[in-house]
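This document starts with one chain, in the form predicted on its own, laid out as structure tokens.
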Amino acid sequence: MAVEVRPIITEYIKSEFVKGDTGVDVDSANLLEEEIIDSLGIFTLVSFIEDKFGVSVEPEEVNLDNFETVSAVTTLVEGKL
């Protein structure tokens, strides 16, 4: 059974870092420019991608592409499932 991996990073980044701002689209959003995510929510978001999915996310891949958007992130934890 494939993991659907980007609705679980979606409604994590929801959950926890757009605190009732119903108006903002995470799936399509620039996380970084937007501000719903900074350097310290990438480090939060790695921690959960690693414990939800139970890969390893190396330091060089923790970079602004990566962490951009839910897509970028999906790719990034897709590529090691």
The other form holds:
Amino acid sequence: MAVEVRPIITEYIKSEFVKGDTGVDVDSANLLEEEIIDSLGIFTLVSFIEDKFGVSVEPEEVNLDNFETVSAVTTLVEGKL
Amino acid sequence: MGHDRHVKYVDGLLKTWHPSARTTQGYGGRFTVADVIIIGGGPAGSVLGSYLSMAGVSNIILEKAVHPRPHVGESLVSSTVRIFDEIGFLPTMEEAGFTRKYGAAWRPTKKEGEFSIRFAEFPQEGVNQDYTYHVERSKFDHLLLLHARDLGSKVVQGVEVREVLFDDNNAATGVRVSIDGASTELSSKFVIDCSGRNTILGNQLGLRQKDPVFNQFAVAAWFENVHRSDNPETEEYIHIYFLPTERGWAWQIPLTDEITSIGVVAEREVFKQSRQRKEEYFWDMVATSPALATAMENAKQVEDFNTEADYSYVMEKFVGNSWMLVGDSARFVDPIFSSGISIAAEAAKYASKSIVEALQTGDRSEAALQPYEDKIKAGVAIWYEFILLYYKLMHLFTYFIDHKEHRLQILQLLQGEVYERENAPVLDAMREMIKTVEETPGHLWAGHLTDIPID
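Following the display of the form predicted on its own, present the structure of the form predicted in complex with its partner chain.
First the chain shown before, then all remaining chains and molecules of the complex.
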């Protein structure tokens, strides 16, 4: 069975970056624009993804297209599985 | 020690070693008390004296100050432990109760939390403990100097070297010292400059070159009640806070249970343009990092602020006929990775080997000593490149700390274990990353790179 990537990423972002109940829907939010994750938070997220899914995220992939939303991150990860 | 007593003490020491020595009652000659004259009794001089004494080479350490005396540079890297072990100094370090340093932590400006690394993750050959030390330099330097003396170095304090003496072949033949205004000349086969940032020989010979990139400025003091970390495991690590200023950062070094050294470092221009006094400047810089401001919320200052400036330089060469430069007297780049004492101690070790060899062969020429310079220059070049890339990356450096492949390599560098460039591929990875971030349109990390030139 394929790994459910999306909920794992959503849960991680919620637990690591969202403090308290902010009413933000992480799953559909624009992560950077809504300042849920800043550019340095991407480090932490990249490390998590690499550990959790055993994939490698290259420095050149750290752009808006790949990290704007949970959906984008999911696509990036799934492309590597 | 009172003035008269001190003069008498120096006189007495010199007479013990050389019966015809006369210093203060009108100088009457030039005399030899050892094969090697070491200028300066800081870590470089004391480690060198220790190795030479262990090898049976007579040496005298001439120290300008009377220890204990204060000094900046309070944290060590772990390769230093191996040297202390070799010269039998580790038991003294343990007895003195210096704070054990198990690792390093980086503190982002905005985000809470820390990126940390623990030395135990990479055991080092010949190092049988997983920690090094933070040291009050007054106490540490004094103990190390006494250790050299115990091993057989002649130690004279309160004696300032005025100049190094040379013969017609540009070979160092001794030094002219000043003891309470009276001048005396001491002869030796070797003169080794361990005078630290005083760079006595480098100044005399006009060898000093200012670093083209670095011109940092530091303000530091000791404090009580610093909140070192939320994480008990890293409380006794060195903490490095990023500051949102050109090449800005702060160190947090736990010296005792109560006292923490805090220093703020940035491009000198930042300080100049602030037009502030050092106190205001320090506290304004602290306020720029919420993480550091929190740590300093209840801090109580226990000594005056010290400043260090103009601190990046290199000497054109490190050796000549019968002379060598060891430690800060040869080069100093930047305090960011606590590399100063490690470089000084490693250099002292290699210098002692070269000296022993030269005394055996009788060849004390510049050419014979060149391998020492090559070795030390290569080692320091790695530190330099590491520091340069670090300052280019700043916050982005934490990516490498957290990266599973690069982490150990970074740790090895931080431990002071890399003396050959081919053993540091992570430096290439850092360059690669900088290139990628600079060349990828819309890269999320582009705003983090500093203006520092790296080529």
